[in-house]
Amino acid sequence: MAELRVPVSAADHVRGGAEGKVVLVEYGDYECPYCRLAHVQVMQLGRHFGDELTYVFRNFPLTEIHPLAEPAAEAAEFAGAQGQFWAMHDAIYAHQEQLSLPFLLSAARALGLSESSLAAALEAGTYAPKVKQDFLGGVRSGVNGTPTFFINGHRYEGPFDYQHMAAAIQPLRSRP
């Protein structure tokens, strides 16, 4: 079974209980339609398991087939640097069909962030190293497509619907 090679750290974006008994790490691509579907399922898992579940999102833009995945990831990291990662993350997935550079700029504005600062950061590639760090960590962990999930450090190979993922998470909740 494949293992997560890069442990969760302060560099990660974490949602849910910081000390959850179950840690769900996703390697995702903002332009991937399957990641958008998975996003809905992960949100439902978060509501169901509450603070027992720690969710971590890592960027894995498949730029050859999703050219907007990289700028979207960099925009999310830009927002994250200002405490708005999850708001941008959710906005991108909620409006994935509108994904474009103008959309990313308007999403930043809607979050109270500077459009011109985001445009400059995208132009300069300011957040590209963080996205690349996530991507390379995924490669080291055997990720080759999106979405890819790890539950408590072990690659999850099942379907990414709520029922199957909840069934994989449930027994781990009672472990010490």
Given for the second form:
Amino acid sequence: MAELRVPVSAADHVRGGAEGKVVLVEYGDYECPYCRLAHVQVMQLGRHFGDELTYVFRNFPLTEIHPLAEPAAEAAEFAGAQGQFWAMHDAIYAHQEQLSLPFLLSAARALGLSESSLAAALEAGTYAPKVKQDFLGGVRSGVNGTPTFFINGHRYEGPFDYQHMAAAIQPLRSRP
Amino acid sequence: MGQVLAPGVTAPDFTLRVTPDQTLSLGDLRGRPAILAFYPADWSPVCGDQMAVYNQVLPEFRKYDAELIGISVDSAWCHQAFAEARHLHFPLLADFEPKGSIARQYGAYRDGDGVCERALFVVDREGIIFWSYRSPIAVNPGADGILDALDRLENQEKSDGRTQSAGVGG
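What does the same protein look like in the form predicted in complex with the partner chain, given that the last one was the form predicted on its own?
Once more the chain from above appears, this time first in line as the rest of the complex follows.
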């Protein structure tokens, strides 16, 4: 059980090496405090492993407990459609305690994106299908809360601090 | 650790409190697939909570006409507060008195710890266990195993339906 069922593809948002020996896929929620903590750890992993690590973020908004997770995910996808996914992603986690619809609109403006286009996209649910697709793929892969990580396709069961995750990644980077 | 009840066995019926003044029986769900999710306790950390994830997956379960039920040894009052706090849209049953008696019948009780195992059962429309799984207590199993089982159950029902209609026709 708990194998990643949806392979990393062009539809994904990828950070770090394009073809790293180790592929870290996270299913996360923008309103989840544990995901914010994990974001800092993932950034540190990226600095340490460089191009050997390919990092992918997929949406898993738990909307019943985090009502802002869905609009935040759609806003990140909106930014992603204009090549600014990671900038929006980082902005949301950096200011998670301020997360609100006005915050998302102002974050878009700060990135040089159109606030009114984002408002219209959220209203129309333009990016809802992408978020839903991520969510369903996660459910089928055994995502059991947020964040859930998969390292080279296997669900990672350990703690998501830098030390533990680096220890899980380290032995995989040397494989031919 | 004992074994959880295996597929092919009739799911033991039960009547448990679902709210302080209402009960629910497994027999009430006859005619629909049922998902029984035994879990150790209410109030685990929010974002990693098994019931919070299942709550979010309810629309998928309902595509199979399946009803989800959570069961723990917490009381009906505790379940009520938990369900309200987490906006849960499915029943939580209290296996509270005698404590854990239903979990024991399913092989899903942890003696010594005094809580339910993380054990999952998919029960078919006739009340027979179709799939069961016990996860290590510290590992929240997610919903993939349940959905895979519901896929197989649906396929089996379709092929049984074809067999029956073929029998009638020929």
